[in-house]
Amino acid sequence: MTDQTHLFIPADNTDKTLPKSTGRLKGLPDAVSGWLLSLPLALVLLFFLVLPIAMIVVVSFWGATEFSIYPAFQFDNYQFLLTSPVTYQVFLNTVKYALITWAITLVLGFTIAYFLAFHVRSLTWQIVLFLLCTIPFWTSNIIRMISWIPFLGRNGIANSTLISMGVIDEPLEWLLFSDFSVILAFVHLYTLFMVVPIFNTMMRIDKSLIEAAYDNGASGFQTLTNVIIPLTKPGIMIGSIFVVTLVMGDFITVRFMSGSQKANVGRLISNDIALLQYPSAAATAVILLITVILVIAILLRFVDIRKEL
């Protein structure tokens, strides 16, 4: 019989695994290390975000002759914004148009967003899908707009196609300069903002959720408005932020398809500028500043979107 050596070869004990780290700076406390970490991005914060921002509130204090500007602390551009009528006239238009769009984005948002994630099953066709919504992004913003004038002017595709199927029998002149016109262009430019999002939230849905759902007797509707929805909340609400904040700083979209006839607070900053009205400019645009900050702050009320990020 042979004889069988057997090597026993002793466990090594000692622990291999590679150090773990612990996100903080070797040596140093660990206050000073996230000090010190986030620094880089607290000063690039500092520069590009905060200091603009402090300068343009100081600005807004400054006086302006018709060629100058000069440092001063006056409420001037204040009180005539304030005690303006065209300036609540204007601000009403503003949040109109950031209503009407976030309204219809909201609608077209979430129904794209619904399609995508739950009745298009395969992996690739959802990629493939959702690329076809970027298409448009492929090229600039004033493009797109542009090219819906010569489909809705006088003489365009949209009237020359209802006059010859008899639905008309003369152009409609409100499909171009006008309310519809600037609407119909926002919801183009940024409903994929409202799809972006909320497709992702419900990408993020337990399907058990559902099935279990129908399992119990609900109907479709019932699991849509009891387990979609309110799941799909933080979702709605990022997306809601992007459409309203761009919506209401928007300003060459009115220009362009309202055909000047129309104004939004943008609209109204470009035209201070443009008289070299810098304070005017920079106090307009801090009262914008002030109501965006306020409709988030209202909208992050009905949902934590942190659990979202």
The other form holds:
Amino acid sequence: MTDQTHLFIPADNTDKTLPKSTGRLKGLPDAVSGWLLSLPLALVLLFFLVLPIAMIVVVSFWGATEFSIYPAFQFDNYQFLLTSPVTYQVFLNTVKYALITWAITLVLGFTIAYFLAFHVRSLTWQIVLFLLCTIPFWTSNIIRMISWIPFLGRNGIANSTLISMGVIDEPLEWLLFSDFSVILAFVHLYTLFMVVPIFNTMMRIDKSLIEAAYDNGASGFQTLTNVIIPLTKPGIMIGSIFVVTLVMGDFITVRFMSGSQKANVGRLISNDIALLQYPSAAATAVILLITVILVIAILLRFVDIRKEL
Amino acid sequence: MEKRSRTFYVLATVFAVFLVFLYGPTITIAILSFQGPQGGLTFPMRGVSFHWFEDLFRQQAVGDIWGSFARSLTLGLMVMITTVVVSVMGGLAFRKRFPCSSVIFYLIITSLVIPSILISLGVGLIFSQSGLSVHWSTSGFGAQLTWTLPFGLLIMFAVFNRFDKSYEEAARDQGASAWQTIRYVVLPIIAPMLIGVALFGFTLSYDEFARTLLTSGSYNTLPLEIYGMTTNVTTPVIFALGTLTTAFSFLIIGLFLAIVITLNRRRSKHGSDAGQGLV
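How about the form predicted in complex with its partner chain, since we already have the form predicted on its own?
Whole complex next, starting from this chain.
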């Protein structure tokens, strides 16, 4: 009996004293502590994301001489940009790269994720194989691009293999420094960005749904198109956003893998920067930004990104 | 064990080919970096030697590789620590309701998808127009955070979504303060994931090229140095550098994995059930 009271009283006491004895943070309402905790994040985003974008928009109206840039409010940069056939050609090329890379990485990424999620049976193997796919992501993109030279060059492995097999007589010239090599490098660099979100959503699919589909007489293909693909859609959308935006904003891969022979918007911007034509670069950047936002807005119509996290 | 379907073998083959595609080129340059002194950028190998590695260590003609390596390493560590701390704070913040949380959320998404050259251009312009000089440890550091923080936060969101809140309630019932709950309950449970965030932060920063292009100032980071080399170096010395940095990346991954494994071992040894709530 005494034991019970002994147990009971302190508990009662704690209940009463708890609000006082706990730290100061506890006393703060969620609004304040949440705001304080996210303050460093908000500051970084303000100074290195919001302000730079605002600066680009402002500078896109500025003027430039050969040596310097000066504040102004003129539409010269946009006028030049929007009346030049080069701009449209380069934008078209950018969209072409984005679409082709997206299609290839989607099919490839989906297949890889599907294999890992539904055909590899033990969790350990799933993790091991998944890690194997992600490791190359941790090494330098530029190094990974350089490493295509011995493969695709005039005297590279691909050409010498094809010649020794008797498939071709002359080395293929279009393997390196072409649209082919640019897209190959994009697929090499960015397929992982498709695999990870798709694999992630696939792992969350309740396996009994697939069993149910089979029990109801669905073939493997029907299960894929009627059950798995609809349930994987959020992952597909997130992967697509990644790949499309990465490819559209890229300039180094295009410069490097095309041997400076092809252009996309990113290269247009970086060329302007190299010539110190910042207002012109900023105007191109604004148009690129608008394009990217439009693409994402379209993709986000298919998925509620907050719900998927 | 039931028989594997034919689809399994087809898919397994696709997967194997994909792995060859991923690793093949990197392995090739690793082999080619051991070319003899007369060797070129492609096969066949002309002898086997450490010539190009020695070249890398000896000569200064190719640029300031060791200086840029030291800068990249320092910057990577700075970014790593900041990313872990800010991501954890952000992750904790987003478990509460607070005004502007959705504004910040959409900014994080924007930060993730905005073309990196825009950040580079914008930050560079701000610094130059306000009379500040760009430097890898200030403008470069901030520009890189816009890339590492969203990744860190997304991982934290995933972690906290799977976090069992009853551990915290238990701590609170036992009279722990808010800070004590975080320090002794939440942080130990999420520690293995934090190592993942740290790994992301470090390697994303260590390899970042586009965001540092206009923001690093007169001292190059390693990716910028390598980029410079690609335009004017046509010997396997660049493969040797590639092999070394790749080996370094592997070393870092190995190190982080070792830490995770040790943490888990120590846990199971002490019979703690920390982290179990995450599965």
